[in-house]
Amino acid sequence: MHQPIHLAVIARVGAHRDFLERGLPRLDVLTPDTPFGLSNPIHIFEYQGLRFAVLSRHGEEGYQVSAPFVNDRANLYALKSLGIAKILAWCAPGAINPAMAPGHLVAPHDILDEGDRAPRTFFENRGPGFVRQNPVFCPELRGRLLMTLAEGPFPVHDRAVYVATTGPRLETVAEINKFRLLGGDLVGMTLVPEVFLARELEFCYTALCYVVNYAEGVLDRPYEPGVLFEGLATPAELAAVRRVEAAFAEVALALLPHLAATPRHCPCPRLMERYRLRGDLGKDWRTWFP
């Protein structure tokens, strides 16, 4: 593919399907083969001139991997061979904070991770990886998809603490109320390791989370079985949420062009430089890995 892929989008299951409804041109599928194993399918698409990838990170036809068993390192490794250089993660946790209602986006500031799901790491048993994390986003596509945002339909919250848990089990009320001391407004599977890896890679990454529901024990919800989240949301909630669900292609075709056009001042591009100056990592990034 000799064009520019400029960016890529990691979202849900099926994501791609979106944007063949709104009658985007796919122009490729591709499932790279990578030092990490196989990436999931990487969907390419083109709007106004843009040429974008679309991956979905528990599968295609149903939610085929929970979070714990991402492939995160393929995934990245694939987007990276592909030459891409930025990233727009979409994701859907839960509210710790009761300002962050169901149906309402969020563009997380900072990570505390309290998993313990691995590798948070290309570097496994070797020297590189001692990355600082501050800021954890992009700085750059933060600020530039927050502008954007404003002129959306749906309320936008600026900062909030995600808080990653390996899962697939959902939290307790304790973890939940401890998460909260800490700082906590949002808790979710998916931005770890993703974003450190990421990071590794030297991508311009940025998340903007849709709250789904609340986080176990903020409100009084008794236990429903056999529906979506046992409960935890409301029919109205779950009507919001779908209303985000359904806008997603919509938002996301909106933030691609201001995204791609973003310039690439911040650290970034450089984060790994350390290494390359000491000489523990090439110039070339595909000579990093076995």
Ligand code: HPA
Second form
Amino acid sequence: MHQPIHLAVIARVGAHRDFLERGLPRLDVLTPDTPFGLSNPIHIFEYQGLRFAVLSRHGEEGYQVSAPFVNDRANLYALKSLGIAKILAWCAPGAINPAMAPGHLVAPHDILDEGDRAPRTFFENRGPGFVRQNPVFCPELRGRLLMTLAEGPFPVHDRAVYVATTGPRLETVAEINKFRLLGGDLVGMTLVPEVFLARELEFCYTALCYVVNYAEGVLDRPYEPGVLFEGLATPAELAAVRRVEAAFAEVALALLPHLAATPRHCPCPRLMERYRLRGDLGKDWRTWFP
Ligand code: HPA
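Moving on from the form predicted on its own, please list the structure of the form predicted in complex with this ligand.
Zooming out: every chain and molecule, the one shown earlier first.
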């Protein structure tokens, strides 16, 4: 495939089906093998002359891979090997900040890494990787994302600190209280190490979160065995969440031309420049992983 793929969307279970159901032509499905293992399937679609890729982190048919076991390195390497330079990471965290209600959209601006999920780098036992994380999300993609979302139907929060935990368990009340004291607004298990790894491969990467529950202890919620989040989210809140999920493809397609058009004058394409200049990394990224 020689035509450029303008954007990758990393999203929830079976995300590609939302585009198929809208009748979009699927050009290909690829599962590249990488030095870091097999990637998840990557579905290539075309919309208004733009190509985009869709990858479901947790599996295609159901929740097959829980958060700590997602092979981010293989997935990101595979997207890079398809010539992709920009990633929209769609994710579904809980809210520590009660102003961020289930069904709201949030574009986090920063990360608090409170997990211990390894590996967090492509360069284990090697020199490269001392990379600045301000801004941690691509400023161009994030700016365009917010401009475009302002025109949509969902409440949008334009700043949030995303606290990354390891999972798959949810947090204790004391942990959420600690994260609130540290300035956290959202808590989730997916953006780390994904965002840090994406930066090592010099992707432009930004995240669009939709809140799915209030985090533990934020509101008084009795325990209900056998249902999603065991009572942390009410049926009305889950209905608001389903409305956003149902709009996922529409939101992604509205964003696509805007995100595809960013000029990449941001720092992202040169995040590893010091290592190139030092001769630690070659000009062609494919030579980075022998
Ligand atoms: N905590 C951590 N991860 C999550 C949550 C949560 O409350 N909700 C969805 N992902």
